[in-house]
Amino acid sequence: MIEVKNVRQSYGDHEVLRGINLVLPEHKVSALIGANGAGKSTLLNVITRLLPLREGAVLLDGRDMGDMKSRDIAKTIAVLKQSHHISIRISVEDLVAFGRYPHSRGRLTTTDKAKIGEVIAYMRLEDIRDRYLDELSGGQRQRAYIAMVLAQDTKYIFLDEPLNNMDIHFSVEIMHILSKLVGELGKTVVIVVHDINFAAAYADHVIAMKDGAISAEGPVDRIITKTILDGIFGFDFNIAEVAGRKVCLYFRDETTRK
């Protein structure tokens, strides 16, 4: 379990965290989201101690994560960074055996090389495998770079923006793959979305924040209202129902325009 206990964070004096208290629902897809600003990377950066904290704590497990040294936090929790791309000319396959460091320190094993192929083969890349990172498609690249941190082998997953800069059609299986961890694995997953019916489709738990806290978190059937989305976004939403499931319609009615 993962538990958040009155987290404050500051860049010079903007704070940025204000009070932030949760805890991480598991064996679930989990969505951040709220307005540019709002936290959300910055909370998921707290969480993962890419970020000191200012003040409060976070435990993993039940152990104050400020306590544990980074070796043993990479074993339990891998993340996904948008600035985490490699840029050097790499394989897939040898993207993927990064995620074996924590447990092997640059040296595999037999067992770390089982697990390399066992990723590449769920992920389906098998393909592609000896291919370089930069003859790929952006969602040929974004499966490889869940393969790398799937690798890791940890319960938690946390991932921001995984699809920034996809297409639909990437962005769908994106979704898909991370709800199969869950589901086939029982990882618990946790990622900053930006497209609200994405987060209304695939995630279990919705976490929404505003100006640094967070104003409301539960199921999507509780979070996704017109209420709550008005409040955080600021914007006069129309959330319609497809096939028992909850979308928000993004247009203006012209004819109350000024």
Ligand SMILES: Nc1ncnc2c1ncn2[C@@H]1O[C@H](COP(=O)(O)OP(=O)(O)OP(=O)(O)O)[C@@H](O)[C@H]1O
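For clarity, a rigid core is taken as the largest C-alpha set superposing within 1.5 Å between two forms. Numbering follows the first chain given and starts at 1. Just so it is clear, the structure is predicted and the values come from calculations on it, not from any experiment. What changes on going to the form predicted together with the ligand:
- After superposition on the rigid core, the Cα of G106 moves by less than 2 Å between the two forms.
- R143 is among the residues whose C-alpha shifts by 2 Å or more between the two forms once the rigid core is aligned.
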Given for the second form:
Amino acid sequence: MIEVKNVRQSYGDHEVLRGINLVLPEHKVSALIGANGAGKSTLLNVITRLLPLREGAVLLDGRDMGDMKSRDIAKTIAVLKQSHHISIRISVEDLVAFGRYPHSRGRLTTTDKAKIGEVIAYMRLEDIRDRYLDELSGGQRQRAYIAMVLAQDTKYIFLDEPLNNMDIHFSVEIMHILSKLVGELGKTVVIVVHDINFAAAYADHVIAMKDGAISAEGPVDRIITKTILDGIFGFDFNIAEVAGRKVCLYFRDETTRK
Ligand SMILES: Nc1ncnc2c1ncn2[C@@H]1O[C@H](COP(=O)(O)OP(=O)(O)OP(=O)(O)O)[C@@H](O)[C@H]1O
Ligand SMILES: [Mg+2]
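Now show the form predicted together with the ligand, given that the preceding structure was the form predicted on its own.
All chains and molecules follow, beginning with the one already shown.
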């Protein structure tokens, strides 16, 4: 279980996380939503130790993550950053193999190789496994990075805007894969997502952030409501239900076209 206790983070005078307390629900897909600058990436980066923690604590099964070795954390928590740039020329397969590093430390065993093959198939990357990352489309590259994260085979998976650059087909496919990882393999997944309809359709739990704080948190039905979304985004939301799922439409509250 991951618990976030009174985490605060500032850049100069700007307080970006203002006392976050959170218990991440186990074996669920949680969606972290909120406007640009709300603090989503900062929170994700602090939890996963991509950013050093300034104040508060993050506990993993009751243990302060600050006291844990990076390698042990990397075997438990995988993270896809919002922006990832690798300057070396590397193939899809080598990138995915890189995800095995916490297990293999660079010497791939048969188990590692099997896992890499499995993830490449899972993410439908077989046809482009030998291609270099700089020869791929944005969406193909994003799929390769997600495959790298899945190859790490951790209990917790954090993805910051994984649907970036993805077409509708692959966005749905990714959300389906994440649901399967939870349902079939018992993983716990946290994703930052801007498309509220994807959160509404595929997440189990929603954490809504505004101005460095959590303004609402709970199951989809309780959070994807007009009152909460209007408050978070400052828009006039219309929420309909289609095939048992909530669908959000958003408008500015003044008419811009005559
Ligand atoms: N390295 C940094 N130095 C100074 N300020 C930063 C830095 N990183 C983030 N911030 C500020 O912290 C606040 C929260 O940023 P964060 O990236 O966590 O937002 P976000 O919710 O992920 O937004 P987005 O949806 O745009 O990705 C923003 O006001 C941002 O300008
Ligand atoms: Mg962000």
